[in-house]
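This document opens with one chain alone, in structure tokens, the form predicted alone.
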Amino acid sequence: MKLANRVVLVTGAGSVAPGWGIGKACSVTYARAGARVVAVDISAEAARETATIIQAEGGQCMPLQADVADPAAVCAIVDEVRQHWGSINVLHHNVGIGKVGGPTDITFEDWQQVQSVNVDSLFHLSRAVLPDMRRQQHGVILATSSVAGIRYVGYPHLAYSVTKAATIHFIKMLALEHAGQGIRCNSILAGLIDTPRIAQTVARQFADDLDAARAARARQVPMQKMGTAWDIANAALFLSSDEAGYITGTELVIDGGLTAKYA
């Protein structure tokens, strides 16, 4: 129990389509932990979801639905846990939307959109938790970024890949201003992970050929095969534990050796 009674907030905690997204794969591997979860996301659907497989096994899950993006959705969020649970413990921002193109395909607003929902977020959340964790001398922030905002992964997606860029580099920023107070800040760096969201987007790469899109992003990686929400999740459990209490500032990648290859 790695985790126990430890109080855990994980945005994008739920599935956008059957089968196990990273955020409630995290979930559910935080609770099992023994961690008390805070699912939150934008369908209050999907967090209760995720909320009703922890209970079912005998956690500890508070379904929010809230739009991380809305500052003062935040601050009621982080507000209501404290009232039911007290301070959080640890922070996982996992929420990310893109847009497929370059400048002159997407729109302004599309640019905009993205940037609020995959960093902005993370700023208003960052702004919400941190005084607690200050207080308490202890926290952990960690962050689903993705190999897009270090590399090229074969098709145009800028808004997303800066945003994920930004997102590396904010977590770094934070650890290191913070790493006197007990506060560890880490990113992961998700290369081609097989989730729902698979079919919703990248497939329309491929003609909205699921199965193509799968075999053409399991032939990239050099271990032949995509990774799992669980892959994910399970290294998200390491890095909010005390077992990684001496790692704080950096990036685990976590991609079947993606970008380990020359192209």
Ligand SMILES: NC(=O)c1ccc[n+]([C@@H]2O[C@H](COP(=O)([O-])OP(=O)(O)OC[C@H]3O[C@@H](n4cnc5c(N)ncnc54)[C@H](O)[C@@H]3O)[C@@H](O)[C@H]2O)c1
The other form holds:
Amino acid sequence: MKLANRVVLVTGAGSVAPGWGIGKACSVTYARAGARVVAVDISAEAARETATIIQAEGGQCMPLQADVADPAAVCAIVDEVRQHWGSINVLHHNVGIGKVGGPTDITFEDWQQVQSVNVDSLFHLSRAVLPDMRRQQHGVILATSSVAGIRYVGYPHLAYSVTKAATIHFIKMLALEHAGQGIRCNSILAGLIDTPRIAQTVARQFADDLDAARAARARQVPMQKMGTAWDIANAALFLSSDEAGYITGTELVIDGGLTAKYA
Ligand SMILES: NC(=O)c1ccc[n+]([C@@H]2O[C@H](COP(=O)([O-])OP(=O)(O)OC[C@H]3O[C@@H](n4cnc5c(N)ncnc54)[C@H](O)[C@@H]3O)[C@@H](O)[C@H]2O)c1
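Having seen the form predicted alone, please provide the structure of the form predicted together with the named molecule.
Complete assembly follows, chain above in first position.
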């Protein structure tokens, strides 16, 4: 029970389609480790589904609907958690959206939306949780970034990649600012992970042939397979727990050797 008595807030805690998204697997993993989990998602139904899975296993989960790009909504969810469960011990910022294409393919509105959901949200969330963490001289902030933040992985995912790079640096800055206050901040750099979202994004580049998309992604990876949401969840649990007590300001790459190949 590595997270007993901890309140863990996960953003993007559902899945865009049936199956296991990263936030959903992380939420269930945190709950299995004894945490009280706040499952935040823009889709109330997706948040509820995660909560139902956790509650069916005897765990505790509060599903909350919110768009994390909206600062007022972020303040409201953090206030609600405070009223019911007290302060948040672990913030896992997992939301991430993308729009494939470069400056001549996507609109400025698309660009701004990706920035707002992926990065501005991290500003709103950390602004909301840091005061309590500082008071307690304890806390963890974890972000799901991507190897796309440090490498070109074969898709023209400009806005996504730029925001994932920004996330890594945001987290590093936060870590250094709070290193003396018991607050640890780290990024997970996920590689090519087999989650429901790839049916909606990557498969489009393969004429919506999901099997072809999955096979092509697997071939890119030295381990010859995509990762699963659980590969990320297991690492997220470690980084959120006191076992990782001396780890801050860094990135954990979980990619089956992908970035080593493109080093
Ligand atoms: N799947 C991959 O291959 C992969 C690789 C590297 C990094 N990542 C990152 O991992 C994270 C999760 O990816 P996934 O594939 O599991 O995700 P996903 O697409 O299944 O999305 C997770 C959830 O986020 C929610 N969401 C979207 N916008 C939101 C908003 N504005 N506010 C609140 N919730 C919102 C969705 O409703 C969904 O339930 C993302 O940050 C993604 O960039 C994924």
